[in-house]
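Single chain ahead, by itself, as structure tokens, in the form predicted alone.
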Amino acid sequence: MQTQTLETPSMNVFEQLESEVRSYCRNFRTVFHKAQNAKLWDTKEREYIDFFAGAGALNYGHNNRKIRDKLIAYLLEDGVTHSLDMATHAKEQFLSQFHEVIMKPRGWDYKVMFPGPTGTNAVESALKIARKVTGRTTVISFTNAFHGMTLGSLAVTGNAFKRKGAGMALTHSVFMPYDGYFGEAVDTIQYMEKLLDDPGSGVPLPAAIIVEAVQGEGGLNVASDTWLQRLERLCHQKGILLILDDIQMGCGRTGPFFSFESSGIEPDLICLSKSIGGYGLPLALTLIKPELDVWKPGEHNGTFRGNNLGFVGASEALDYWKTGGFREQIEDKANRITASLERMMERQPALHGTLRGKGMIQGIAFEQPGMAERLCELAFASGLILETSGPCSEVAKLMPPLTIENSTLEQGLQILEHCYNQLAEEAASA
């Protein structure tokens, strides 16, 4: 496997003329062109196997040609693009289907909010909900959450470099141990507990709890079943709603359409977006239990709330859940990358490589400093896009399209073993 030696295109025009706040065309320094499933070509035509798929917004592929063909019809037939949250007849077929292939079978009655484009749009319009419900203010959070980039949401991130971002005190938020935070031998159900029970932990009684059942940018820590289900009644107990963040995680990343279908629990407000949309455009949507639907008309809006275009992707992109194939298929794919990384690891034990994630988004943690970040510059240079995950930036992240091929995916796993045993060659001889 050979490292590739074109020419890089030139990155002056965004070095010139945008804002320091770029970050990943930082670690990516070509100029992108074209893209289908899971490659993509720069304008060298140097060809790349995407591991990254949008952070997550990209779970059906690049330019994926079924939904393509179905937004191309709809752009002919002068569909209406922008209609704040007006009735349209995009809309009514998305929410049609929805019910049909994802709530029905499901056997939920959830509300479905459109908050505006974004995930941190969902959040943040679950964090208002839950205060106005409750009365209450405060929101509990974990260790190593990602919630957004918007204060409301930023207040529920543990991230401490994106939370400095903020120039201001982030309030009304706790942060609790996440499942494993300390270890298998704590109990960190207890604990929060015994918090919430001891009228001198000064922890008050929050309004909410917000839980990634994987979390994606906080390292990819996976709760477990049982973690899950005791989470959902001490909120139960104590009247406290539960919102669970599905942006990243749902529309299948893990396997089942929803991240946390394996423990069976039912949170009162579920935040969607990235893959939602089916074609990398921007929709977000939040699911309320019908008697937690309390808002007044215009409450909360947002001028880009009813992506018509995302209705017409996110319709078509249903299809896919239509029957269980395509679950197969995730699991048949999730199977082949952790035996492809168990095996590297067991080659290179002196990286003391370990194994994280679930389904199609799993990765390695490495302990040394900067060792992720360096496998993701080698796999970059040999024609493989992936990323860092953790506050140290200490896991390198696989996360491809789910509909990647399987004949792609081999060959993205035999880039990445070749950079893994390179890294290795490098560590022996530092």
Ligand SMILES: Cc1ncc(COP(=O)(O)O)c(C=O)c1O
Contents of the next structure:
Amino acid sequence: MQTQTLETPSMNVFEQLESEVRSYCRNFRTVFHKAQNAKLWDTKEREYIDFFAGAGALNYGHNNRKIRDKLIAYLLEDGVTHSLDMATHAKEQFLSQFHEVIMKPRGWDYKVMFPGPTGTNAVESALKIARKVTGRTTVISFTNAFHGMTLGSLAVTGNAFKRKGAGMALTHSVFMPYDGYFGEAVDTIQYMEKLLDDPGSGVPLPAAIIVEAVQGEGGLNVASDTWLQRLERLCHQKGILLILDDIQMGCGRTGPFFSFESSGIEPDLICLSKSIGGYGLPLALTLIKPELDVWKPGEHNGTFRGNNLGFVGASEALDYWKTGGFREQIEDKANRITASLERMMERQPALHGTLRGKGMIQGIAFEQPGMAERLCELAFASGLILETSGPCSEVAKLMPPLTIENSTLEQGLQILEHCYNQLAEEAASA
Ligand SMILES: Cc1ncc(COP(=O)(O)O)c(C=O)c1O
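Same protein, the form predicted in complex with this ligand this time rather than the form predicted alone?
Now the full complex is given, and it begins with the chain already shown.
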């Protein structure tokens, strides 16, 4: 057992030397030192349960022992670490494993592109291909979408604060209402169809539509299977490419490997990053339908595309998907989370919390501003790390590693319930 102390590590070095742009270290004010699966320890030995999982980059937990052993062995045998996009054994193994474990069982045929090793790079590359293939420039994205921080990705991202950071006009994008944006009564696919059919609508025929099946940063909004199917049909009818951004929701976050699988759609382009590297190592993939792979050699380059440690981590992580057992475990844990959140909300009706999300990304949405932030603050003070989501930070979002032990999950949920009750007391006395 770690001894808990009340001492807080100093943040002086970060405050003096690091840019003002830093964000997570402002909310989680401590200096982290060690981590194992769903737990983190700071330099004062204080223990934290991680319901944040590197914003979705740590689906297989911190320092996953199996993956770590493979990485150490690779390093000790002087395996190539950096290779641009040269052919390496590590890349060969990853491509074969990805084909065998992910593509083949689904009967899918996609070419794998390695853009620079970040999510935004996968999105940029998908946008470029769509424009190159169709010869059109506009891309449709959705209200509350989040696709990354570089200019192309930011242009299809909804958040006003993040967009303002660009310091210039973000162009060639049109925003449409996501599933449920106007409530259940409004059919947003029909709305989009009408605008695209009407030469007077001012909306040009786009090169692509980019969508998240579950919006992670945008407030845990879930698109229905029917909505996704109709979106795909609309794209096919009009010759628009469908880009599915599975950067945060992929690699099992919602249950199956891909978040959109239950809809049966087959997007033209799929963006993956975050947990694909297995160990929190930078890696990104753009999956391209073969007939759309129109790149000229080197047309979308990047120094760090050949992150071989990422390939080694990714290959080992795919072992989790060789059978259906991992998915069943995720579903079981997701049910525990749902049951626990429902109980908390039922016991404190005055907080008017509502359940959001799906699988192992669920959360509580609040009507009153500041409540989700306060809940995360109380949780952190009690040794639980979780962050907010949504355009007004109105959702407290739970995203533990998929590999979290049931006991740690229960422990974290108990802490959260305690904090939720505390929040209700504070609200009642305000
Ligand atoms: C859905 C989605 N797309 C793209 C990105 C951008 O990924 P990165 O931060 O690695 O550039 C994120 C990051 O949170 C994301 O959630």
